[in-house]
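Here we start with a single chain on its own, the form predicted on its own, put down as structure tokens.
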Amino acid sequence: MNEAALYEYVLRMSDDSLILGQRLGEWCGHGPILEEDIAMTNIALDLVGQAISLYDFAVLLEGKDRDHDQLAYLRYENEYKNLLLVEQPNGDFAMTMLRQFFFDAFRLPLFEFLEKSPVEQLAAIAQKSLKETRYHLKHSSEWVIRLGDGTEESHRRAQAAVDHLWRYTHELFYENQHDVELQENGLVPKLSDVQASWMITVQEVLKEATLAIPTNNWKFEGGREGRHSEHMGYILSELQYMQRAYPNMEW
């Protein structure tokens, strides 16, 4: 096994979950309704959870004695390999539900693949994570069909969201010589069979959304290597302001 095409691997899957995490955070106390504002800090809270499996995995792959506080803190932008679109605004509540729609159709169907997995460590954080997952592709889903398929100003906002972030989708399926090594060893999924997932569960929602797939072919990405857009200092310098001033510190 090639440890340092698995620890890219992993390390991606735990910035995605920490800086989305970080990013749903952001919206504790400033909820359109008390229910949905706890929802989001929960969903929050698992991204995190997540996070810190994978976090912790990618420090046995690495063997340089890091621990996951290190990892998620101590880091710089160009160090991050997530993915451009879970660092974008969270902007208005449709925005952000599309946002978060669009990595959970991704982040299901790559767990389900995970979960049988011959790396046992991968396997058992995919597993545990599924249960949450499957809930926030069902949260998000409900949220978009409700907004597209609601009223005239709940439609306009939820299209020119996917009109924003398709753009970013893009990158979900991005590879490189580690992606396919990994591949051809049976370790983890080819992404063109997540990507057939979900495609299908896209066009399903979007459909009874009454929401268009944008036709252009516009593709940001940069974020898998290290190349983010100007928001991601924002987001570093608030998540990383304790322990970058209190070097060390534990709640």
Contents of the next structure:
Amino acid sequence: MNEAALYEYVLRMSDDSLILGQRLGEWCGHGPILEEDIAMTNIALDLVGQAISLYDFAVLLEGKDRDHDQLAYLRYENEYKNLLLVEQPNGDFAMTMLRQFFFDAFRLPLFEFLEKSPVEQLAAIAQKSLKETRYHLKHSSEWVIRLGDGTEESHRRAQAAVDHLWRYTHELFYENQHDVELQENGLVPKLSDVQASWMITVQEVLKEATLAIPTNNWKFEGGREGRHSEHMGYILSELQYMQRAYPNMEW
Amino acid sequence: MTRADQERIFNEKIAKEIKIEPNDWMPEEYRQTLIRQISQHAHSEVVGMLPEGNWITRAPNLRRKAVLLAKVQDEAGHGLYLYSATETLGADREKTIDDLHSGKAKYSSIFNYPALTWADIGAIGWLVDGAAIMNQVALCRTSYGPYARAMVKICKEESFHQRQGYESLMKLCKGTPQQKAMAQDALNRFWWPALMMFGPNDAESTHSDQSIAWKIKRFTNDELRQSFVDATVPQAEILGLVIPDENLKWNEERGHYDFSEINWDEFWQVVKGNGPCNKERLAARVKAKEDGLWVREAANAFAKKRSMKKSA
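Could you give the coordinates for the form predicted in complex with the partner chain, as opposed to the form predicted on its own above?
So here's everything in the complex, that chain up top.
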């Protein structure tokens, strides 16, 4: 088993969960209805929980005797491998729900495939996360449809969010030599299969939401290689605040 | 049935500890007292999300972040049950929220104090949730059924909140001198506001007597406050923290701790809106409601479209 490749693979997933959980946490107490405050904190909590399990596995693969908090809190910006998509600001509720939808529609088939991975620990994490992710996708899809097919204003906002975020969706299917290796060894799913499933979900939901898929082909990527947007530094300055201001203490 | 009969049945139920249920006859003043008290409690849960929510993105490690998210999520859930309990009394949730935003309805003043450091999150759990539990355990036996049942569930969760706060402070108190100083500073700032949570002294409390007669309240403000002090002082000793009251002393004769008079000027100032964060807290809630208007309109419009499609 190629541990370096697997480490990178698991780290990306951990970082995606952590950073998106961090973003959703920003909504807490400011949601458009109380039910959404509950839903968004619940989803953030699931994502942080996934991040903990994934980082724990990454730590084992890395073999450097670090713990999950050292990975989550004490790396430099270019060492985080999350998608640009998940670090995008919350914007309005439409932006947050579309960001979530594009991500959930990717995560669900990914976990479905990973549940059958011969890498036992990864399969176990995927299995545990599947139920949560199904709920996340149901929740975000329903909102995308409601907003898209709601009022003129909500349609306009939802379409603006699709148009803005579309450029970051290409990176969901980023691959490098490590991925190819893992795929060839049958340890992780082919991303083309995940992508096919993602596309079906996106087309179905956006159609029902009366939202159009953008025709432009802007493709932004870089997060997977540690090149982030300007937002990332601010996210980390909050995330890491305590660990940086009070080094080497236990909380 | 005459009004007198209805009143007699109501009073008998109260005397026999039979819960009053939504469809039972009840005096209008009983209904209004409950709506006021329960909606104030709901608002407190929701406003209370703000000082803690403010620390979610900065929680010092993943476990603390997860625990804080779970706690704040519980509070939103408590808000939701409590608003539902007011609806069983015929109140309208949106209208009670508008009363909060206009300043007509109150919420617990404790949330008008800022959460400045990570230790404050521990202190809020330990002291604020601890004080809330004192009140709420008593409310599990309150005479109005839906409120009493909501309280049973809420108390279970609050006791987890109190424990996680205490455990988080314990970590600081066993940590570096800097961490321990952070914990002491949080106790210094939150002790008195926590004691104020029980409300005015019994002699000053306008709603107490009738509420006790109706068994909405089971203990007076001062009784609950004393229980809280008695329970909390030994906990502070275990942490090795000093409660900021030089008159705090065990009174053998009373079997209780004596403590200083609360600064009632400060209490009334904060109630009137002049606390350190009153403006910010209300502004945040008003902004959430205004910014979310288009979302709620969209959800309603969508629901209408779908139900038309179904019936077509």
